[in-house]
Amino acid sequence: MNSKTRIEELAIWGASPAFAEKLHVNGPNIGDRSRFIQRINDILDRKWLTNNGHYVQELESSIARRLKVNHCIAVCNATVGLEIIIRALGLKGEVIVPAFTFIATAHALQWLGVKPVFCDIDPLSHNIDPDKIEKLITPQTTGILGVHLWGRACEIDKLTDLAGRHNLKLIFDAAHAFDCSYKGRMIGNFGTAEVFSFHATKFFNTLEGGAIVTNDSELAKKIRLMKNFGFCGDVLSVGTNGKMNEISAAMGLTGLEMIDEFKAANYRNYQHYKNELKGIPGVSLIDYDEKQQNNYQYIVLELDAAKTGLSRDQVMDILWAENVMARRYFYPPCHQVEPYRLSLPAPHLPILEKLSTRVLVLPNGTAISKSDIQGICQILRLVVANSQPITRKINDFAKR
C-alpha cells in the first residue's frame, strides 16, 4: 500500500477529511493587495527594478526605525545574508551552532569552508544551551552562531559573556524573530549582527528576502559593498550578488503597514490553541513570555508518546489525512542529515535528539479561523482518546 493511500485511510472522520481545504503551517500573509499593486505600477513607471532602488531604501529605513537599530541592509534571502556576515567578520575554522535549526544555518558556514560544531539545546527554550558551549571551544573556534528559535530569544546575556571571555564573534540567525524583543530591547540589536528571513513562509515576508541588521557602522559599510559584488564605482573587494529587488521591497513595505494586524491574528490563534489543547494527555504547547514582544508565528507542540499512545509521526499522518498539514521541525536535526552525518564526528546531543522526535508545528496565520483551531484540537483530542484502536489500525496497515 502506498503512503498516500495509507494516510487517506487514517482519516478518522470517514471518507472525507475534516477540512475541505488544506490548512498549512504559516501560509503567506499578503497585506493590502491594492497598495501592493500601486507600488508595482510605480516601480514599472520608474523603470528601476533593482540595484538599491527607492523601495529597498525605504524598506531598510523603515525596519531600522521599527527595530531601533542603526543599520538595516536588505538582502535577497537570509541564507545569503548569513554567508555575507560570516565572510565579512572573517570567521574561519570552527563556529559553534545549535543542531536544532533549519539546515541553512549550518550550510551557510559549511558553504564558506567553516566547520559547524553542533551544540545541544536547552529543553525548555529549544535554543542553544550556553552551558554546553564552553567544552566545545577549541583553538580553532572563531565564533558562536545562535538561533532565536520560534522567535524566542536565546540567552543573549550568557552568550555575550561567553563570547567576550573567549574572544569569539557572536552573531544570530534571527530568521524566526522579526519584531520580537529580549528584555525590552528589539531583536536585531545583539551580537555583532543579526540576520532576518523574509521568506514567504514567514509572518512578515518580502516574497523572498531577508535583512542583516547591525549597530556597527564600519561593518554595515562593508556588508553593503559585499552584497553588490564589492562594487562601488570600481570593484573594491570580493563580493557577491545579495541584493533585494524592488518588487520584494514593495511587498515588504505593504506587509509592514499591516504587521501589527498579522501579529494580533497570530496572538489570537495562539490563545485559542492554548485554551483548546488544555487537558489533552501528552500534548504540550510551548509558551511565549508575554512581557516581551512576540510575533507568535509558531504554534509548537511537544508530544509525549508515552501519554498520547502514538508517536509524533503517527499523529502527523492522521492530521494530514484530515487536511491539517502539520510539520515536523527540524527533523532530522542538522547533525543527522547526510552532508554532516557522513563528514563530521557524531556529536552527543541527547536533549536535541529526544526533542526532534516530539515537536509538531500546527497551522497559524491570518487564514486560520477560531473554528479551524477548534477542529484541529478536536482531532487531536479524539486521536489521543482512541490511540489504542488507531494503533491497531496502523499495525494492520504494516502487515499488508
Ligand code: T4K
Given for the second form:
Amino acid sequence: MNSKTRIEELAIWGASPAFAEKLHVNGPNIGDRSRFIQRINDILDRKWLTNNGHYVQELESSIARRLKVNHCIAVCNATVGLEIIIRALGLKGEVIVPAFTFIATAHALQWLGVKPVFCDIDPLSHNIDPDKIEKLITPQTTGILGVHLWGRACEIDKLTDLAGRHNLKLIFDAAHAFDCSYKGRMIGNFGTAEVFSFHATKFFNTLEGGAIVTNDSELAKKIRLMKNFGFCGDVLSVGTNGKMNEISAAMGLTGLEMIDEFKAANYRNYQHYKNELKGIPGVSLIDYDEKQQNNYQYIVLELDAAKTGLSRDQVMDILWAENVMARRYFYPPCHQVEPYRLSLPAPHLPILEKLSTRVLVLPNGTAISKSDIQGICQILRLVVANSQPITRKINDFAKR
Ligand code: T4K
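Alternative state: the form predicted together with the ligand, after the form predicted alone:
Zooming out: every chain and molecule, the one shown earlier first.
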C-alpha cells in the first residue's frame, strides 16, 4: 500500500472518522450502576439529602482508612477545598505555585486576594522545580502550593525542607493524585493538608466533589466549621458553603468499591500504549514510578515536532478528525492566561514554555479498550510516517 492510500484510509479531513464514537481523555469511571441506584433509593427513603449526611460520613471514613490519614473532610469540589484550606491557614501576600496546572490552583489563591507567584517546572516530572523556588521567596511569601501533576508526587522532601527553613506553609493540590503514593506513603499525608478533586473527569469521581485531608486535628475542626458557614449550633466564625451532597457521596462510595478495577484498567491501558507507541519517532510517553502506587489516569505524550514533522496542535487536529478527543493539558499555562498576564509582570518560565507546546494527553479509563488504543496508536504511527503529505494536505485545506 503506498502512503497516500494509507492516509486516505484514515479518512483525514474528510469522510467518516476512524472511530464511530468519540473517545474522551477523561470519560468517567463509573462503578456498579445497581449499587448506585440502590444508594439513591436509600437517600430518598431517608429524606436526608445533604448537610453531613450518612453517606458523606461513610465516604469520609472510607477515604481516611484507605489513605491512612487522620482526617478527611468531603467538599463540593476541589476549588472550594483549596480556598478553604488557604483561608484556614491564613495564607496571604504571595504563595508560590507551579504555572503548569489547571487554572483552579491559581484562581483559588487570587480569589482570596493572595498573589500566585508562578514557578517553573522540572522537565522530567512536570512538577514544580524546588530548586527554582528560593529565588521567588520575598518578605510577602507565606506558603508553597505544590501540585502532584498527573498523580506523580512532587519532590515532597525537598519542598518540606524548603518550607521549614523559610517558615512557610506547605500545602498540596492533589487533584490528580487520589490513591497514589510517595515513598510508600499515600498522598494525603503530606504538607499541612492536601486537596483531592473528585470531579467527573478524575480517576475517582463523585460527579462533582473533592476532599481536604490532613493529620492536624485542630485544623480539621476548623475546616469542618468553615465548610458549613462557620455554623455549629451557633455561628462561630466566618465560613462558606463547601458541603458535599448525599448523591455525590453515594457515587463516591460506589466508585470506591471498584477502585482497584479502575486502577487495573488504567494500568493495562498504559502498558498497551507503551507497547504500541514504541519506535514512533518524536513521540514519548511519560513514565510512572512502578515502586509507587499510581492511578495511571493520564496518558501524557511529549511530541517533538522536529521528529514527528507536525506540530502538537496539528497532531491533535488530526486525532480529533478521527474522533480521538486528545487534549493539550494545560495550555496556555497559567502565567500566560488573561487574568494573570494582565495583573502580574509576566515571568519567563523557559522549561514550561517549551513543554507546554509539546504535551498531548490521550484517552484513558475503563471505557477505553485495547483495540481503541491500537487504533489511536496506528493513527499516530501513520501521521508521523506521512507527515510531509499531511502537511501538504493541511496547507491545501487552509488555502480553500
Ligand atoms: N487542580 C487541578 C490540578 C485540577 O486538574 C483541577 C480540576 C482542580 C484543581 C479543580 O478541581 P475541581 O474544582 O473541578 O474539583 C475539567 C474539570 O472541570 C476539572 O475538574 C479538571 N481539573 C480539569 C482538568 O478539567 P474541562 O473544562 O477541561 O472538562 P470538559 O467538560 O471539557 O471535559 C473533559 C473531557 O472529559 C472531555 O473530553 C469530555 C469528557 N467528559 C467530561 C465530563 C464533565 C465526559 O466524558 N463526561 C463528563 O461528565 O474541565
